Structures are given as structure tokens and as C-alpha cells.
Amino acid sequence: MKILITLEKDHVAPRFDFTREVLIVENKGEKVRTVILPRSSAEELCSFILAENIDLVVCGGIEETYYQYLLWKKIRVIDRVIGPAKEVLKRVIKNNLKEGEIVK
């Protein structure tokens, strides 16, 4: 499974459409990389997600249009997540993260 977490510093970014940095994780954390995007754009981020063959997106707030688009493309989205990216990733790997969760 390939996971993308939107970032703002070391936390989940509060808004999908303002994201400029993402964390991409593969093989349950064995392969991790950070990508800096050229600009914040929900459309470009969606295109990047498709190009990278992402299976799961973890983010803060996301507009319904982009949420539905990603679901239509068969990409799972866990939104309204708040907390440190490292702790959020641990929960994702354990399959223990829910939408709207505040992680400490």
C-alpha cells in the first residue's frame, strides 16, 4: 500500500488545497520520502496523487469536490485528521486511524 500524508512542518496539514509538502510511505513504513510541491493547488495535488499511484490519502480538511474525485478514482481518503505526522503514520500502519481523529 502507498500512503500520502499532507504535511505542514511535522503535522498533518490543516487544508488539502494549501498543501505544499507531502509524505509518501510504502511497504508499511519501509520506504519513506518527503516531496515538496511547486505550489499549493488541490487540482495539481490530485494529479500528483494519481501519478504516484497512491492508495490512501491522509489529510486535514478537504473540499467535497476533491474528496469525491479521489474516491471516484478508487483512492481511500481519511480526512479531518489533526496531529503529528509521525504518530498519524503509526496509526495508519496499524490500520487504526479514523476520519476526524485528533492524534496526540
Contents of the next structure:
Amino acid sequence: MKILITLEKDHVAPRFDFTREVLIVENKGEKVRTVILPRSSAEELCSFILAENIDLVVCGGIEETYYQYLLWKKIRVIDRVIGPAKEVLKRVIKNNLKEGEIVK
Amino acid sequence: MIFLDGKYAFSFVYSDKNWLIMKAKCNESFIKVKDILEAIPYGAAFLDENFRVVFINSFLEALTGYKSEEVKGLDINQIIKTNVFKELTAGIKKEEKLSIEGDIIDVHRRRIPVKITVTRFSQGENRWFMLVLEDLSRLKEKSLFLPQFGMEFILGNSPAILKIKEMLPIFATSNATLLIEGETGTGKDFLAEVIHKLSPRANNPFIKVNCGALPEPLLESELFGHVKGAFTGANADKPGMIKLANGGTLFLTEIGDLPFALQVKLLTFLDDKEFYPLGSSKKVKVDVRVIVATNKKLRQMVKEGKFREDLFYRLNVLKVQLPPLRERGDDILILADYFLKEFSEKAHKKIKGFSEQVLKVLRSYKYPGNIRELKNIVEYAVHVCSDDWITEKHLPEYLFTAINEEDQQKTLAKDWSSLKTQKNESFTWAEFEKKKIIEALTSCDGKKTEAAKKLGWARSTLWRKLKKYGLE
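Output the structure of the form predicted in complex with the partner chain; the preceding block shows the form predicted alone.
Following is the full complex, with the preceding chain placed first.
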């Protein structure tokens, strides 16, 4: 499963449309890389997610339009997540993260 | 120590229970910051010097979907998710009070335009911030709601509408329960919102609850709220819509669908203006104006024993009956013009108006879906039309079928009544209709499409009737 977490500093970015950096995780955390995006744009981030064949997106606030678009493209989205990306990732790998969760 | 108006002084200290409290100088009494924030009719948060949450009020809890206890110590932007956070933090360093317009993403994934006001309090070396978040979506959507526009915004000059417009200031200033009755699509929700916006409660919340949308246990919790542990899955306190509407208006739509058991609880609340949240032994007192709406005939439901008589009389203090569109005469054209302008602008089209023939069609159609249906018809026509004027070819096909069927029905009814007067009493309507079908089919050599046309029906209607009368 390929996971993407939107980043702001080392936390999950509060807004999907203002994200400038993402964390891409593969093989249950064995392969991790950070990608700096050229600009913040929800549309471009959606295209990037599709191009990267991401299976699961973890983010903060996301507008319904983009949320539904990703679901339609069969990409799972866990949104309104708050917390340090590292801890959030641990929870995702353990399949123990749900929408609106605050990880401390 | 902070001075307000040179009269009152207070300081912020933590109590032994770790509550941030305001210590007033005058009488040394303590006020919890929590209580001050709860009194603000907007989303509000109290923050420490690093913009970390000390407390958020229940409005902000409802808007963001996070509980105050969960988010204590977190960066406020993680909670409100605004696009202007950097500007806010930079600006407040220079000024004591700052207001910025921006947007947030709420719990329902909606982008909401807001005005964020941050006020800085200093106490020695400590600094605190109060953040207030005002929802501008209603204002931005409908600046036409402002009192001076209220009258004009309810379009139409038919007698029934003029009467409602006349009564509008009385409805708005009163605190009495208002019952709005009308068929589906007549604008009940819209009228309730106009009344709220014209009332002295306009700056407080307008909360709408659809009584037909939720099953009984969920609806009870939605309306009255619950406390933690009230039932399985109640992991935290929930304020309930009535509490959220405090100071404003609670609009209960589809009141006819309110379950019988909840009718009693609502009646008690309307009488006392206080209620017990689910599982709580503590009474909650609120100041709420209640408006209810229904498309059912409540009086009839009372007779049938489906609606409590005492609740009906409690709700029926002030009453508005919204007329169906078919009874509003030329209001149909006024509304059609208004929608045409609205949709043309949205679609970036320069449509001048409707052709004479279209106006005739619009006037003669009966609109079972009322204003909502008219709006949809105009929207369809605007999208389909690429000319300067909307003509018949731009209207949905079903309009003509419905009008033809109606005309034909009228002609049939006329023939029928003339037959009746010829003292043919034993002749039934079914037999008469059957005879007409046979006549039409005979004259068209059995061609069903032509016969349907002749009868003024759709092919499917003829087919259905043929089956009904065993003429297949």
C-alpha cells in the first residue's frame, strides 16, 4: 500500500489545498520520501496523487469536492487528522487511524 | 492586570483545578474563561502566547468537530484550518486587535468564509489571545437579507403574498412560535430564514433541523443533546441543536414527521424553555425562538390522532399559509424573470427573456413542485438555450405533455358532464374513457402513437389505460 501524508513542518498539514510538502510511504514504512511541491493547489495535488498511484491519503481539512474526487478514483482518504507525521504514520501502518483523530 | 474602560480590572490565573480563570479586582470573585467564551454567539477560542488552545467554546466545537478537552495545547490552526493564519500571527505582533477575512474548512468539509478577530491581552510578561470566528457565508450569499431588502426579496404581488409581506415585520419582531404551512417547494425554509434575518435575533444562530430526516433516538439526541455515557457510543457531551440555537432561532422543518414520543418532550420545552439533555439530571435553560414548518395538514393529523392536539395549539400561535405557485397568477412570471437573470449570469449568457409562447406555457402549467420546480425549469431552459430568447424548444418536454393531458382531461370532463346531464346516470367514467379510447383507436386505424396524440396523452399513458381496460 502506498500512503501519502500532507505535511507542514513535521505535522500533518491543516489544509489539503495549502500543502507544499508531502510524505510518501511504501512497504509499511520501509521506503519513505519527502516531496516538495512546486506550489500549493488542491487540483495539482490530486493529479500528483493519481500519478503516484497512491492508495491512502492522510490529511487535515479537505474540501468535499476533492474528497469525493479521490474516493471516486478509489483512493481512501482519512481527513481532519491532527498530529506529528511520524506518530500518525505509525498509526496508519497499524491500521489504527480514523477520520478526525488527534494523535499526540 | 488588565483595565477595561478604566473601571474594571482583572487578571488571568490558573485555579487549583487548572482552569484558567479571570480574577476581578472589584470583589475578588472568579469567572471562568470558559463561561465568558460560552456567552459569545460565535466560534471563539482562548489561546496562550504561542497560539496554543487553552479553551474553545461549543460553537467552535460544533464548527470544527473537535472537543475542547481534546485540543488543549494544540496549535489553533490545526483546529480552525484557516488560509490566513500567517497573516494573523504576523499582524497581531504589531497590533492589539486585528480582524482578517479568510476562510476555514469545517467538520463537514465545507469551505466557509469567515472574519477572524484576534485580541491580545498582556499580563506582565504573559500574553493571551482571544480569537473570535464569525461565519460570513450567510452574509456573503444573501446581502439581500438586510432589513431594507427584506420586503423586496419575497417576490410577487399576488394578494396572498402581499398579505404575508404586510405581516412580515410582526412575525419578525415577535418571539411567539410561528407555524409555516405550504406545499412542497413553496419556500417555507426561505421564509423562515428571512424572518430570522429581519428579527432582533439576526446576529445569533439560525439552526435548522429536519424532523423527518432522522430516526427517533438520533433526533432526540440531535435536538436536546446528550451527556457522556448517556447511551452506547456517547463518548463525549454533545450540546444539541436547541442549545446551539441559544439567542437565535430554531427552525424545525417537516414537523408533521416528528415522532409521537418526541412531541411530548418538545411541548414541555416550548412551555418551559428549558430541557434535560439525554442522560443528564441538569436542566438547560435557553432563549430560543421556534419556527416550525410542514407540508402536511396538521389539523387533519390531529383529527386522525397522528399529531398531539396540545402541541398543535402550542405551535399554532402565529401562522402563515404559503400559497401554491399555481394560485399566484402573474407572480409566476416575476419569479421566472428573477431566476432567468440569476441563471443567465451564472452561465455567462446574455438571454434577453422569454418568448410570448413560453410565457403562455409558463402561465398555464400547474407546478406540482411549486417554486422549486419553476426554478428547475428556468435553469434547464437557460442551459439549453443558445439564442437571445428562450422559446418553446428550450423548455423541458414534460411541460407540454402535462399541459396537453390536462386540457384533454378538461375536454373529457366536459363531455362527461354533458353525458351526465343527458340522464345517462348508469354510464360510469371508466366506460366513458374506454369508449373515447376505442373511438380514437378506430379513427387512427389502431395506430397507438396517433391515437395517444389525438387523446392528448403520452404513449405510455395510453398504454397504461389500454392495459387497465383490457384493450391490449
